[in-house]
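This document opens with one chain alone, in structure tokens, the form predicted on its own.
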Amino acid sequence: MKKKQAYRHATGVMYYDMETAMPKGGAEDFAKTMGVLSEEIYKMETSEELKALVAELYEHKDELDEITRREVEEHQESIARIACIPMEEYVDYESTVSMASSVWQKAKQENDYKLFEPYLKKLIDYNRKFALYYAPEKDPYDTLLDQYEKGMNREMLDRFFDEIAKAFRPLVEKTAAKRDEIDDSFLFKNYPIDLQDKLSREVMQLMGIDGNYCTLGEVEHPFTDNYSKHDVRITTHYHEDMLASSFYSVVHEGGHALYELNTGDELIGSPLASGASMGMHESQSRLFENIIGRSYAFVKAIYPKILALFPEQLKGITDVDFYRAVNKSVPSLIRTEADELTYCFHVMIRYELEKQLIGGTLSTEELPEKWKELYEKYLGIRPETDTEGCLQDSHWAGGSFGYFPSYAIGSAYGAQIMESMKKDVDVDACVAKGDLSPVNAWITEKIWKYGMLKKPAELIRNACGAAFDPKYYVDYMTKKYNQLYKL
């Protein structure tokens, strides 16, 4: 298990290093070298050793105690997923991954979907693949989904999807009558980013993240990696003219950073301490973010620090001003850019796009046009080009087909995961103060400290008291979009 940890380690450091620092000619080096270490690591894991000794563990997983029960049923699974791919197929796809990455780069730049188009059919027949060699006798997409979020299917999403999409359409609506209320020009114009950098750190700082145990880098487009606790790394993405968008990545990656370096240190070094799934992992970053970080107390305790930075650009510009204009709803084309309300809307195309291109029932060809017709049906709006249209995501280039609900998912859970959190601290008045040190302890107690021990809907109940409920989530942002616009 060290020796395979050590493998994971290599190559997740490498693919951080190729996201942030590796020259662009440096592409075809990066994935031959990723093709020769995903074998060895293949080899690790389907050798015939491990696996039975994971199988004999198995048989008795009654008799052991809960950390190594737990650690025999994730390497159960992961043996299984692994152990059904033919090796050359398994090595082909994650050098297919590699490449695909620099690639869509590149196509994203340039405006070029024809360029990444073949890797992206490439990764979508490979996964499609993988599920049925997995699961023969399931929907390879309910597969997919279950990788991201135990239990998930895509009934499930149907139902969940059209619940919100039922409660949200009337205020999108609404807001979208009255958006001139809100004066939202000073958040564009011009922000150095070498000051953007300094704003970066200051809310690290807030939010309680230890710069000895995790980095901010640059990037195309902002993720989290994490190797331990000891060595978590968040990125963001500056622009010049739009404040708002890097703040809010650094709090978005900060909630993930803290679930990272808050595991429990007794998980250290297995295969748990990690976040219990990606639905979870979304709910912290998504709480950070919206709930906590467009909340009036949040923007009152950071505000004094951006407008030290940003005297002229904010010159007569209250934190009042400041809390409505980073709340503003308006129907746009960007996912990461989006606003909380119409933010589900974005993801619920991707899932649309997901179910079909999995499905067969929509090529990559196709794809353009569909993302173009669904961002027209659900938001009002249309792309012109395909960099702000089906290239903008990184996430179909990395081979995560059936992570995009996770986003969601994510947000309901924060939602209520807060409602319960705010009985036994009060966390307005904390982060008004500028302390979130009792927000993460309650947090740690619930959620972070068990990494993988517990899975998500064990951790809701833990946190909550009660099985998931998504109109949490529908109450949360009704009563703040109603407050927010005078509704």
The other form holds:
There are 2 protein chains.
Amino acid sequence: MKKKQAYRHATGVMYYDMETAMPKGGAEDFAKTMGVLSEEIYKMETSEELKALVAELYEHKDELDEITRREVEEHQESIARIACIPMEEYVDYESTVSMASSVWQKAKQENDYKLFEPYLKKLIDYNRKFALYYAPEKDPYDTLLDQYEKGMNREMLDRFFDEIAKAFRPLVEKTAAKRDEIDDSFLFKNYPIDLQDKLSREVMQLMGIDGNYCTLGEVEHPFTDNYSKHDVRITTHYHEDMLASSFYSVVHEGGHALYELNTGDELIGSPLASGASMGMHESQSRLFENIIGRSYAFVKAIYPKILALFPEQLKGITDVDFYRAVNKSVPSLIRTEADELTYCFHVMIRYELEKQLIGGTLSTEELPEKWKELYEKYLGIRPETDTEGCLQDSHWAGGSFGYFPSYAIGSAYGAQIMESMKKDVDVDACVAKGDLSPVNAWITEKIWKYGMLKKPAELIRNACGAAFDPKYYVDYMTKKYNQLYKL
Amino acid sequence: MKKKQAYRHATGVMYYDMETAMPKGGAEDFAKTMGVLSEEIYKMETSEELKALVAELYEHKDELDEITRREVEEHQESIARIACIPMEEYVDYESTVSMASSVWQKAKQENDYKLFEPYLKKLIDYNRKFALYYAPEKDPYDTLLDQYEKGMNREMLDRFFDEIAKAFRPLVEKTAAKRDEIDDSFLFKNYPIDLQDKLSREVMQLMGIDGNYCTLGEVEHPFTDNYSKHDVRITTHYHEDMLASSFYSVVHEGGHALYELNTGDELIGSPLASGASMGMHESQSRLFENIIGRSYAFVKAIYPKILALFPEQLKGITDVDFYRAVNKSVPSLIRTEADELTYCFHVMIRYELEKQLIGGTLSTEELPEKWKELYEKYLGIRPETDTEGCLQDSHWAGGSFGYFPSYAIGSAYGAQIMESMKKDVDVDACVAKGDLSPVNAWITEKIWKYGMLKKPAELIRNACGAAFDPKYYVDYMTKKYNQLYKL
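I would like to compare: after the form predicted on its own, may I see the structure of the form predicted together with a further copy of the same chain?
Now the full complex is given, and it begins with the chain already shown.
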């Protein structure tokens, strides 16, 4: 376990470094080294000694204490996932992933999809193949979905997205008709990056993120990484002409960070010391970004700091104006910049595409055009470039297929969790006062401290006293947008 | 070799990350992971298979081509250095080193030597012990010196430093008497860090450093690291009230970077693809920092860019004023900020202390006081705090004892190399024009391209047509300071 953790740590730091500090020319060396290390990891994970040890423990798992039992289950699963793949394919896949991010960055910067396409194709083929190795009888996309969120599959997601779309579509139409009622033009003035950086520190402090254990880096596409609860990295991307972009990236990634930073001490050094699933993780990031971060209470708490940093740009703008602006709903091309209401449609588009890419009914050649078509269909707008189209996200370049739905499921988890938290905590009151500690304490107790000890469904039941139900999400959004636009 | 290179790469990146991005709280996890990885490295380096393979090649080394022969020699030596140490001690040492940097940083920031002392003591004891494992019959400090610069020992250094001190001491006295003739006060105005950062990019470009393969990071104590000629990292530390500090750090580290960036392509992937020794490396960094970087020609080339960035701070200052200011000689407390003339005395002090620390005649308890004494003796000034005293440098925290003399030897190499280069290249003329490519091409041909293929003595002979001789350094400094102060 120590060795596994050390390799996870080293390769994690290498990825972080690749995104933040590595000179572009280092990409090939990086891929070579990741190839060698992945071979080491493969050999360790599939060694007869480890397999026998874990198998024996697994057989006796009911005799183990809770933590050890869950650790054994996780080991068993991670061995099963890797051992079904021939070593050469595993190493080649890891080398391809480690090269693909650099190629994707270049392709995105130069709007050159052709550059990235061969990597994308290879990653899709491998993901399909590996899913079939693991579960030959199962649809490969279902296998991938399940990997990010236990129990998630197409049937369940189709139903979920139908319900969401049915509820949100009328809201999108109504808000579109009233879009001129909210002015957000002041968010697009010139906001110097060094001052935006100061704002990032302010908001991290407000959220209760301890700088001793969490740093902030700058990257092309924001993400969070962590190697333990004592070393968490959030990242952002500053745009000089968009204040809300980095601001809400920091709040989003800060939500991920809080989850990791508040893992229970009893899990330190254990493979369970990390968020329960991608859906649970995104529930925390999206809860902070939107339900809390885009609430009037939160804006009220942070706005004096924002105003102090940008008195010229925000002259005459009140906290209510600011609150309304960061919630303005307008169909747009970039998922990470999308408002809370149209956001789910961005996810649905990716879900639709992944189903077909992994299912084999859509080729990588056809992807850019299909992407544009779906944006027209779902959001009524059409990207002109692939940079604003199918090259915008980093996930596929990182080999993640089946991840995107976690954002939507996470948003829905978040709404349900918030409803439940409000029974115990006067969230709006503490947030408005700028004291998030009661919020953090509540979520720590109900979710964060457990790491992977409990599974997502268990955590939702633990926090909410009921099973997952998307109706809270629908109710929350309907109420919020009705109030905001007085629909 | 691929595996060795991969581990060197991964641990190198982890160290770089620790210095640049890691949250402080991550130090213990970092040390744990480095412990595990160092055990893997130890096992790999000392495996019977590798030992037997290298031993057989070494036996037949005269039948090998030049590159393979030198590779085998390097493998043989690196195995010998590590295999004489018991694994537990090696792993404990590596874990201690990986913890010590963070502790040293904290100790330096808080002027709390006591915090760092136990680590320092442990590192000294291990270094002495390991040197004796490797060469039981030899003085341990001689063994350590030889590790950084083949053939270097106390006898040779005592002679070298005597000669230098004899020549430089009168210069220091004479310039001290005339110190008010040069005004450098404008270097200590307010220089915003974002503009200093722009200046760093300008000077990297002037030096011919390709940003595709070399990045610039910010750290507590500047250093250069590299994992191949395609991934080189230089670092700096910005002080808002000292323009020359970061500027010359970048030029210094840039010299290291150029050496690595211009390694011959035939050495890519080989353990020889790196600078020949620490003395050779410092010869390049100090050549660029001082002999080139502090020449009037270089100042003339870069000064218009500096003036454009800081028109207010440098109002009325000419390039000649700037040139004189960055060469002003004043005994000072901090080695990295020292002028070219007093610099060697900083190194002599450390050499004196290391001899005694490794020799066992000076305890870590006595170190802070002894440091102060020697500053009084050699430079006539006394640090008031340990932050400005024995805590100022990062080297000992990194486990490097015997490294410091490389700076002085390197400066002397540099002067001799420059004399030789001037026979072929009109250095002042190209530098003044802002075109360093003839300089870089000459050094590439004579030194850089060889990596570790040739040893330092061979490289000096190759570049200068004669053996190393400190007289060039003495002559250069005497002439420079005579002219500058019209002594």
